[in-house]
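A single chain comes next, written as structure tokens; it is the form predicted on its own.
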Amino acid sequence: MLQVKNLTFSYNKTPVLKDVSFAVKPGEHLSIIGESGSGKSTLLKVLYGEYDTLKGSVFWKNEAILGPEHNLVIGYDFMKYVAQEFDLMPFISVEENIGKFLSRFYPEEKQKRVAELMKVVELTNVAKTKVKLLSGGQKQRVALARALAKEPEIILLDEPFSHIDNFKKQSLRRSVFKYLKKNNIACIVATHDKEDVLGFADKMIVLNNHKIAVHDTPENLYKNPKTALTASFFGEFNVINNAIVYAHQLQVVDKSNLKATVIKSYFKGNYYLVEAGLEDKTVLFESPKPLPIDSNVYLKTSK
């Protein structure tokens, strides 16, 4: 397994990360979140070998993943990492983009590999066009599937689906993480994105003020949300009595303490997101309708 010990790391004299301790297993999915610059995307580079260390340790299984400082060449056979920025090679092909590192020695065997691989970040279609004419979200998933093509133990994803648009995103994520879990492969994807999460990741961290405040199933810290922080990652919420209280926790009844004054509504697909005027400050309810501004509604919470 990944066995990550009091990991601190500075870029100068601040650290950006700090006594940061964590395991996976294989075949495990870890998500990490955090707002922008809590690290996210250091901790990862940190975990591949990027940079070089503080204080702490990182191994994977008996191997000590160590920085440039050891290694003039970053990176392990097992390890790959997936950036924001994709190192693809942009006048060759899709598949030969995928195929670009596994041995020719075995041409019938390298054609499937990369086939198969196509189908799972779908871009069989897109075969045998150039990288360069692809756009930013092609790009991305030929990325990933270039990093998968070596099959290995553990991959490192940041923000993997964010150049991808909804149209494909939905079908695109179920079908690399269901891969990752069919081949034993380990996986941490730094994220923004509660979709990247819910449904697909064993446990979850959540970095802040260079630490990790919360590190639990995404179910636990979904029902359970310790702060408002992990509870603004899952969706619209309020603190009503110092309780966290989501929109959809929040209904409307006869009558009750929780006297609101309506602002506006905001429709949001199978219900309206209603902001509301609560004494002083704004609340926010889901309602199956929207309500008109300036009307009193009485709220109860569900929780």
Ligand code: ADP
The other form holds:
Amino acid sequence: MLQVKNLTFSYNKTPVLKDVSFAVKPGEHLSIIGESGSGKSTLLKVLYGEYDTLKGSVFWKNEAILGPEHNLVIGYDFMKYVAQEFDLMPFISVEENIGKFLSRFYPEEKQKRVAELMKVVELTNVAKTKVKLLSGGQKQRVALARALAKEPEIILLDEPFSHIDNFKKQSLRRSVFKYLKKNNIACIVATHDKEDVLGFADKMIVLNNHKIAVHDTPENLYKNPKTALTASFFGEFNVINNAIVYAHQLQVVDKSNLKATVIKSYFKGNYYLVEAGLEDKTVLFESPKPLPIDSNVYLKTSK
Ligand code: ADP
Ligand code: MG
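Switching from the form predicted on its own: structure of the form predicted in complex with ligand ADP?
Full complex below, order starting with the chain above.
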């Protein structure tokens, strides 16, 4: 449905995106991950048509929407974009902001739609509050609801939950992503938070060095991260005999040829993360209880 072909883009001389190609199907959830500065926001902005100095092309249902020979129109009906820095109308209420672009709806229909969206982003209790009085996280949710108001076919979300506190984040994420799936709205989500990806994304792309490093399902990449960059996105890991071993894949056994000395145990909730010295390196593994400092343990990888 959305097809990106050989997209190359630079703000000045050095490209920020080099030869990026991928496709998104109807209702598909694609995550774009990468370190800060890797070009995630730039990619979304380019797709939305904010820049015109690009090479390559973008097709929407077989029609070219971006490319050197196309005039750019920002803001299609089928595509909505929620920026990292959202821009709302501060002096009107939450419900007025969300309903702002629903003028073609009948009043009752509009009211119903706005109420439904406020429920999705969990803002019903502040419906009548002026946006300028809201917290950053609440504003982010208003921006999200407003972008969803006209039922786009694809939505571009830039770190959509970054301003939202941990108390709300989990349930809000489920609510929003469930809503998108139910309504068959495709999404491209730029994030550096694995919680935005696991359990939700159908596919993920890792951006590195201005290029797509890998593009696969989260499950395949988790099981076979190939590079340290991808593994680091999923959690703590070690490189042992040139293989990537997650901390939970390293176990304490009675005897092995991996002898380590405990440095510190970190409480992590249902386990402790133990840091230990192994020859001239440190390794990380999980343990059900904290281990005494300077004690020796034998480790075995279980993959
Ligand atoms: P991310 O969202 O992954 O953190 P960005 O897309 O914001 O990364 O930035 C990618 C690179 O482009 C960075 O090196 C950043 O400094 C640069 N950049 C971003 N916006 C601009 C801009 N408006 N002008 C020039 N350089 C920019
Ligand atoms: Mg960004």
